[in-house]
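One chain comes next, on its own, written out as structure tokens in the form predicted alone.
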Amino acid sequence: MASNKLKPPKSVRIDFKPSPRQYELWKLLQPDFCPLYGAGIQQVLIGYDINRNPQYKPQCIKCLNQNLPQLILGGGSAGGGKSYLGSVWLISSCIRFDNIRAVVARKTLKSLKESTWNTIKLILKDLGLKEDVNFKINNLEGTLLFWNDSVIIMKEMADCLVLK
């Protein structure tokens, strides 16, 4: 388990009322289900690669389609949601899986935390979670650090200048 001192919550649930759209996307980004079928995904053996390994491919256990989701992008106008959903299924991850590392980019670290990363820390609040307790904030680092050491990291997307 974790070796951060911080400490699990009691319980936690997460409970939001998407819009049709918003659930569509929330249904795709769903790690171990079919978005046809809701059933679960099994990794099925394809073959080897020329260095005789194994090579997987997801499926679905019950309709068995492989034709999965590997890339999900969600666009549309500012006041969509697309922050808030993309922030809770971070939040959500980081709770559900020990040790993993997700990131939140935009295009300036400025533009970050005056949007996605507070409305990271707002759902924080809303679920139940307490600073220093369940989580940790290093807003040096740009981290947010859960108990089971599953951590969000910030990044800035901005192109770097190359001057020649």
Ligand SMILES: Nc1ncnc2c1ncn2[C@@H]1O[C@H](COP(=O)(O)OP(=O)(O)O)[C@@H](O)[C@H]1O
Given for the second form:
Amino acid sequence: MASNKLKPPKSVRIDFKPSPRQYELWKLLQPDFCPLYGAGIQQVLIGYDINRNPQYKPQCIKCLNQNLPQLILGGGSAGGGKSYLGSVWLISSCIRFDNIRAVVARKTLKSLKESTWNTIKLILKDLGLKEDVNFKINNLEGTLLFWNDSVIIMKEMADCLVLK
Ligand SMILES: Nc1ncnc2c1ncn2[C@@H]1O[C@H](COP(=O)(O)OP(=O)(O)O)[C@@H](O)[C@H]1O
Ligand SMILES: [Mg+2]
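Switching conditions: you have the form predicted alone, so give me the form predicted in complex with the ligand.
Below: every chain and molecule of the assembly, starting with the one above.
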């Protein structure tokens, strides 16, 4: 049971129609996906650390590939749908899993508020989710909290850039 006072919606239907290139990225962003075989990841025991805690590594259930992507990059010209895809992914992940923390970052908070944050709010509206009923926005903290305690956090990258 979530600790906030928000309520789950009666139903949510995510009707996302990705372009072929967006679909490639979408598949790679799924937690249970092997890029060589397709679906199905399992955690295999690889040994124990000095405190005798078991250590696991993810691998494909079919092809046993352990070379799974940790960092997924999407490129292309403005208007190609990168931010939209990322926003649908963040929201659908927050709905699917309880109590997760997702971060959305841009170079400046200003650009984040003017673009991606609006895309996120628009998608929430399209899904029929209601502010202060199903989710809550804290503009001061830059957070978006869902009924199941999952949260999207806004971050500014400008301050942490070390290489130019
Ligand atoms: N699969 C899609 N379904 C519906 N609208 C989309 C889709 N992909 C992109 N869009 C729309 O296209 C526009 C540009 O997409 P955006 O994500 O802002 O591009 P980028 O971040 O790559 O510059 C946005 O208004 C977005 O709503
Ligand atoms: Mg963008």
